[in-house]
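Single chain ahead, written as C-alpha cells, the form predicted on its own.
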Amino acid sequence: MAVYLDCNATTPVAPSVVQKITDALNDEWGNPSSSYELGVKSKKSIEEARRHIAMMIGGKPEDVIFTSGGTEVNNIVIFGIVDYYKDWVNSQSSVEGINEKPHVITTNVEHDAVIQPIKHLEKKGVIDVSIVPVSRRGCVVPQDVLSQVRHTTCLITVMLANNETGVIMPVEEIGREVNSQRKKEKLIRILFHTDAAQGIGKIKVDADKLKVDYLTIVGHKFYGPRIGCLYAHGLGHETPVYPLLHGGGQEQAYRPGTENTPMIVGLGEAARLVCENLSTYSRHMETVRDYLEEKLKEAFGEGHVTFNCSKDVKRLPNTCNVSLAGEGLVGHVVLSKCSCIMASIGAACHAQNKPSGRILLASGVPHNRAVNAIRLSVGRETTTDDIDIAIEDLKQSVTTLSCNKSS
C-alpha cells in the first residue's frame, strides 16, 4: 500500500475541485472576453472564483491577478522592482540615492522561484541584495531583515513558512515596521512580498494583518490545479505591478492572455474548501502529524531521531522534517528502500536522489545530520493508519541498509 507524505510538494486535486474543472470544461469553455451567453457565463465563474480567493486570504476581489503558478507571480514582484525603482527617480529632483541601484532585502531560505529571479539581476548589475541569514531556529529575525534597509530599499520579501523544515516567519512583525520611518525621510516606499504558498491552506493567512503589499498564492499546494495568483493590496493605486507580459488587456492588463476558466473555476473551489474548513484541516494535519513524530521516537528511540525544526517557533501543522542516526542513513538513500512512502528530502525540484541541504544548513543543522534528514509532510486525508504504514516502511529501509552495511 502506498502512503503518500510529500504534501508540501504538492496535493491531490480535491473532488470538488475535479468536478468543478469538468463542468467548466464542458460547460463554460466561452471565451470571457465574449459578450454572448457563453462567454458572459465563462466570466461570471472567474469572478465568482475571484471572490473566494479573495476572501481565502482576507483581501479584495479587484486586488487578485490569475497566473499559471507561483513562480510567475514572483517573478512579476521581483522583475517589477526596476520599473518601479525607475517610476520613482523620475518623479524625484536632488532626492538621496537617484543615481544608485534599487536594493532588494531577502532571506537565505527562500525558494529558488524567489531567490533566482534576485540573483538574476543582481549578476546583470541591475540591483544590489541583501541576504539576511536566519538564526539558528531556522527562523529569521524581524530585526535583522529591518537592519539591512538603506535609502535604495525597494523591495523586502520573505517567504510565510518554510516547505522544507515548516518554519512559520515572522512576516506580521515584519510588516508592521517596514515603512515606519520612510515617508518622514521622503524616502521610496518599499514594498513588502511574502510567497505563502506553503501556509495557504494549513493556516490562517490574512494579507491585512500581514501588512503585506504582494502575496502568491499556489494552487496545487491546496488541492488545486497547478496555477496560481499574484495579490496586490491596492492595485494599480496603492501598489504598483509591472506586467512580465503584454497582449490583450485580461486581468486588468496585469496578465494578458485568454483566461484558463476551468483552472481558475477549480482554484475557486479550493479556495472555498479552505475558507469553509481550514480549522479542521489544520486540527487534523497537527494530529497526524504529532502522532508521526511519537511513532518515529518509539521506531528508533529518542537519541536516534531529530526533528529539524526547534520547539521554540512557529511550525506549519502538517511538516516533520527529521534525520535518523546512524552511518548510511542518507536521506534520499533511506526512501530509496522503502516500498510504501512517497516522500522527498526536501524541495521537489531538486530531490532527483540527492542531497538537498541548502536550507538545512542555512538553518543551523549539522551537515551529517542534513545529509541524512527526510521531509515528511502530512495532508488532509493522511490517517495514523498510514502512518503506522509508514513506519513500519522506514524500519524496514533501515534494517536492510543496517544489514548491507554489516554483511
Contents of the next structure:
There are 2 protein chains.
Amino acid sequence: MAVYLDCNATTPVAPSVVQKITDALNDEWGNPSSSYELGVKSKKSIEEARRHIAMMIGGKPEDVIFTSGGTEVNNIVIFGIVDYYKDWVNSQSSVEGINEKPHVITTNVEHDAVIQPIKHLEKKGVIDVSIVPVSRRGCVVPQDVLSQVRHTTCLITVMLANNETGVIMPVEEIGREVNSQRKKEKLIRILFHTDAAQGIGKIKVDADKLKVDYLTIVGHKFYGPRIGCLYAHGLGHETPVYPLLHGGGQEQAYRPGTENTPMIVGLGEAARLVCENLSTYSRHMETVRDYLEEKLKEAFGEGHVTFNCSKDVKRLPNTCNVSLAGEGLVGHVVLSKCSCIMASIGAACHAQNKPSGRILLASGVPHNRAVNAIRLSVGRETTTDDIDIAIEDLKQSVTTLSCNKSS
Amino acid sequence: MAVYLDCNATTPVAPSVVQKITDALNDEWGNPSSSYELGVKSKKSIEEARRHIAMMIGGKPEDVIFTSGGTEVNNIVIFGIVDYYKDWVNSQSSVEGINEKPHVITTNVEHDAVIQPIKHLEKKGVIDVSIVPVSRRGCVVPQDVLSQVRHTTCLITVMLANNETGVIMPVEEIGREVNSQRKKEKLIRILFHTDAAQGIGKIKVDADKLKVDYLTIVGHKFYGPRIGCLYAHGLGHETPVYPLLHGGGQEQAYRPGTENTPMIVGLGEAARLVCENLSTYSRHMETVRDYLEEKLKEAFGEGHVTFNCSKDVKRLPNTCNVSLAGEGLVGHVVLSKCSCIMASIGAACHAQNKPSGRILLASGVPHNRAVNAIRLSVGRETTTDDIDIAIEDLKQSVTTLSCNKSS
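Next, give the form predicted in complex with another copy of the chain, keeping in mind that what was shown is the form predicted on its own.
Let us now look at the entire complex, which starts with that chain.
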C-alpha cells in the first residue's frame, strides 16, 4: 500500500491530461508551422492551450511562451537582464551606469533554477547580486527587498511559495512597491519576476494582482506534463524578453524549436482543470494536510512534533514540513525505513537523499530540527485513509529506529 | 484520402512510441531524482532510453544528454564555444589569441537552428564566422571547409544531410581531416559538430566513424517525440560541454530541469526501432521515393520534371525535391491546389508558405526552378498506392492551374 506525499516534487499526471497527450500524439503530430490541415489543427490546439494557461493566471494568451520547463523560463528571465541592461545603457544620453553591472535582487530560499543562473552570471562577473535573507518565519520582508534597490537594479526575483516550507511570499506587496519605484524617472525599469512553480494549482495566482513582469509556470507541479511557460506582462512591448535559444520563428521567435504539441495541449488541459476546480482542490488539500498535522501530533505527542513553518505566515494548503524529535530520527533515515510513504526531505533536484538543509536553516529552523525534517506534500487525490496509513508507517519507522538505537 | 509526404518536416509518432509515452505518463511520473521506488523506476527507464540512443549512433550512454530538442542542442554547442575559447586563452602561457575572437566555420545550407545562433553571436561581435558555400551540386566540398581553418578556429559545424534537397554531406571526410589537423600542437582543439536531424532513421549514423565531437539528435524526425539529444564524444573529459541552462543537477548538470521521463522513454523506443529496423526502413523509403520519381516523369513528361538534387551526390533515401516546368506552377501554389497531398516547399520553421529559396539557390538551382520546387519526403508507411494518389492529385492541381491561366 503506497502513499504518495511528494506532490511538491512532482504530481501525477491528471487522467484527462494523459488522454489529451495521447490523442495529440496520434492525431496532432503535424508540424504546427505547416499550412495543410494536419499542421493547422496542431497550431489551433496549441493556441487553445495558450488561452487556458492565460486564463489560469489572469493574463493574455499573447503574453504566454511555451518552454521546456521552469528551469528554462528562469534562465531566460535571468540571462535576459544582461542584454536588457546593455540596451538601456546604450539608449541613455548620459554615460551613467556605463561602467557598472546590472544588479539583481533575490532571496536566500529560492530554488536552484533561480539561484544557479544568478550565481553563474555573478561568477562570470557580469552582474551584481543582493541575496536578501528571509525572516526567521521563513518569509521575506518586502522592505528588506526594496531597501536593496540601487540605480542599477534591473531585476527582482522572489518565489511565490517555497517548495520546502510552503511559505507564501509577499509577492503582491513587493510588486506594488516595485511599481511605485518605477514612477521615478531616468532609472532603468526594474523587472519583477516570480517563480510560481509551487503556487499554481494550489492557490489563486493572478499575474495582474501580483504586478509581476515575469511569471514561471511549471506543468508537473499541477498535474500537467514536464514542460513550462514564461508569462511576460505585455511581452515584447511592455516587458522585454531576450530569447536564450535562436533558430526558427516559433513562439514569436522568443522560443524557437518545433513546438511540442502533445505536451503543450496536455499543459493546456492541466490549466483548464485548475481554472475549473482550484477552490475544490485547494480546500481538499488543506483539509487533508490539516488532518495529517493533527494525526502527527496525536501519534507522536505534541512535544515531539515540530512543524517547520511559522503559524504567523501564509502557507500553501498542501505542505507539511515536520521534524520528529529524537536523536536518531534524521529525516531521510526515517523515510528510508517507511514501507508505504513516498516523500522527501526537500527539493529532489540535487543528489538523492543528500539534504542541503539550506532552505530550512535560512528559514530559522535550528540545525538539529532541520536534519530531522520531512516534507509531506499532499495532492488532489490524497485521502484521510492515506494519511492514516502514512501515520502508521511513520510510527513503525520510528519504533524500528528507536529499537535499533537502544539495542 | 490524405497522403502525407512531409516526413522531413516531422514524422508521425510510431505506435509503440505512443504506447511507451502513455505508459510512462501513467506509471513513471515520479521525480527521477527521488529515492523511493517510483522515482528510481523513472530513473531506470531514462537510463534504458539513453542506452538505446547510444546504440543507435554507436556511442556511449554517458555521452548522451537529453534536451528539449535539436534547436537547444545546436545552441548549446554553438554558444559553448565562447567560453571554450576563453578557457583556452586563459590556459595559454603566451598571449596569442587573447585579443582575437573564436572562429566558426559552417555552410550556407544549414538549418536555422544552426545559422541563427551563429548569426546572433556574430552580430554581438563575439565570434568570427566563415560560411562556406556548397558546390552547385548542393554538397559541401571538404577542402573548401578545411581551407577556412585559422589559428582561432574552434568549431566546424556541417549538417549530416540537407532537409530540403536530401543531399548527404561529406561529414566523415571532414571529420577525418579535422582529426589530423588536431595533431598540430599549440593550436586550440577544433571541435566538430554535425546536426544529424535529417540523417537519423534514414541512413546509418555512426558517430565514431563520422569522427564528430558533437552530434544533434531530433526525435520527431524519426517517429519519436519532440525532444532531442546532444551526443558529445567523451563528454566532459575529451569534449567540453558548457551548459546553457543552470539549475538542479540533472543530466550531470549539463542540462538541468526535471527530466521529461515520458518523452525520454518515447525517444528511447524510437531509437530502439531504428536500431532494429533501419535497413528495412531505408530500403522501403528508397523504393517508394524512386517509384515516386518515375511516376512524376511519366505523368508530366521527362522534359517537364526536374529533380533538384544532383545525381552525382549521395542523398537521403526518402527525399524528392522536384520542380514542375511551367510559369504558373509555383511550388506552394501547386500544393495549395492539391486535395490529398500534405507536403511543403522547404523547412516549416519560418513563416508559413513563404519560401526563402535560400537552400535551393545556394545549391545551384536557378531561380525559376527554385520557386517551382516542391519537397516530397516519404516515410516508413508511405506506399506506392499513396504515390499513385499523390500523382493524380498533382496532375489535377497542375490542370486546374493551367486552365486558370489560359482562361
